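One chain follows as structure tokens, the form predicted on its own.
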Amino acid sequence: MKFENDNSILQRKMSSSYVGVSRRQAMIKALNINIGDIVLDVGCGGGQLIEDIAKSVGRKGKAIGVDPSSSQISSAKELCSGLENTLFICCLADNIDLESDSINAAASIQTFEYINDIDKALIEIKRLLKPRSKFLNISTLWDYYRFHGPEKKLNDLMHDVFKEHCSHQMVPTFLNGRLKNLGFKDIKTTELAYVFTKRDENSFAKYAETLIANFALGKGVDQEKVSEWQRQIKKAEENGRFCFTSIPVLTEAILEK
């Protein structure tokens, strides 16, 4: 999935929701940033995490955001325009124009599932990290990113189509092994589970519904089926049998060099 134009706007709305804010809070806490640190955000999107990092590292530190989307980089620059300790680079995660051993920590929120060659990206991050530096990643277990309430056959169709939106459905199930093979130590995971039984126009569940519906339409699913799926979600909510679940996982590791 490319986060350009309407998708980038939707992504920024989701990042500003309760789920987005709480994920960033978990990331900032786990980073345990020191004044003067240089921290990289891989897949910075609209720059919300970069803003938090920049305020944490102070004037002597730096928050660096990389993203392959030029529109996302532009939005991130605008968001952080009042901060002098930020740097943004429009590039892929496996080819970042920074010096080796130059950063104190690398963070990523829901990015690695969209990277085709995860190993190449991890090798690049390893190159950039100083000895005893941190790598932190939050990725969603997409098999559990699901609406409950619509009729099973139609609901399965919508979710099966949506599986095509990213390269890797279950990054947390294999990331630990990849990190261990690259020399990372002290690897641990923490689940960040979210359950919604109601929606409103500004809720993460509503944004997720729009994301899946738009993606299905783009993949050729009939408008009638998509509209019926959304109607059934609304009906299930009215009848008190609606639920939306999402399980992101925070992975933390220390690099030994």
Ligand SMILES: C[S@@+](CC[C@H](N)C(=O)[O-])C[C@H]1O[C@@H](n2cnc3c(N)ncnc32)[C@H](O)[C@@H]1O
The other form holds:
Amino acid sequence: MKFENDNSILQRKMSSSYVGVSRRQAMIKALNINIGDIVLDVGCGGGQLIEDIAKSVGRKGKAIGVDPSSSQISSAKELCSGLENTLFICCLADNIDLESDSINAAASIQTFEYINDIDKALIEIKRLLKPRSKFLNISTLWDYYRFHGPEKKLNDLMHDVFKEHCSHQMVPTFLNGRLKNLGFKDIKTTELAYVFTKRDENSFAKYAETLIANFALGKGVDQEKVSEWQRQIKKAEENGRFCFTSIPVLTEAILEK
Ligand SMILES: C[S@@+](CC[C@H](N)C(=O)[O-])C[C@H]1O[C@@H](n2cnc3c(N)ncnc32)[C@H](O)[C@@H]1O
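Taking the form predicted on its own as the starting point, write out the structure of the form predicted in complex with the ligand.
All chains and molecules follow, beginning with the one already shown.
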């Protein structure tokens, strides 16, 4: 999935909703930032995490966001325009124009699932990290990113089509091994589970429904089938048998070097 135009607008709305905010809170807590730290956000999107990091590292520190989407980078720059200790680079995670051994921590939220060659990106991040620094990642277990309520066959079709939206469905299930192979230590995982039984205006579930519906239409699923799926979600919600589940996982690791 390309995060340009309408997709990037929807992504930033999702990131501003309860799920996005609470994921960032978990990330900030795990980062345990020191004043003066230089922290990288890989796949910074609209810059919400960069804004929090920049405020945490103080004027002597720096928050650096990288993202290949020009629309995400320009939105991030706008959000952080009042903060002098930020830097944004429009690039892929596997080729970042920064000096080796120059950052205290690398963070990433819901980005590694979109990176084709995960090892290549991890090797690049390892190059940038100083000795005794941290790598933190939050990725979603997409097999469990699911609406419950619509009729099974149609619901399965919609979720099966959506699998194509990213390169890796289950990053947290294999990331620990990849990190270990690259010399990272003290690797641990924490689940951040979300369960919604209602869809309000700024609900992550409402945005997720729009995302899956738009994606399915783009992949050629009939408008009638997509509308029927959305009708069934609405009906399930009215009848008190609607649910949307998502399980992002926080992975933490230390690099000794
Ligand atoms: C779901 S968004 C998450 C954005 C942000 N981290 C957040 O939590 O709001 C995924 C982001 O990853 C970026 N991305 C996709 N492929 C990437 C790559 N190879 N390297 C770095 N970022 C990438 C996209 O442009 C997009 O902004």
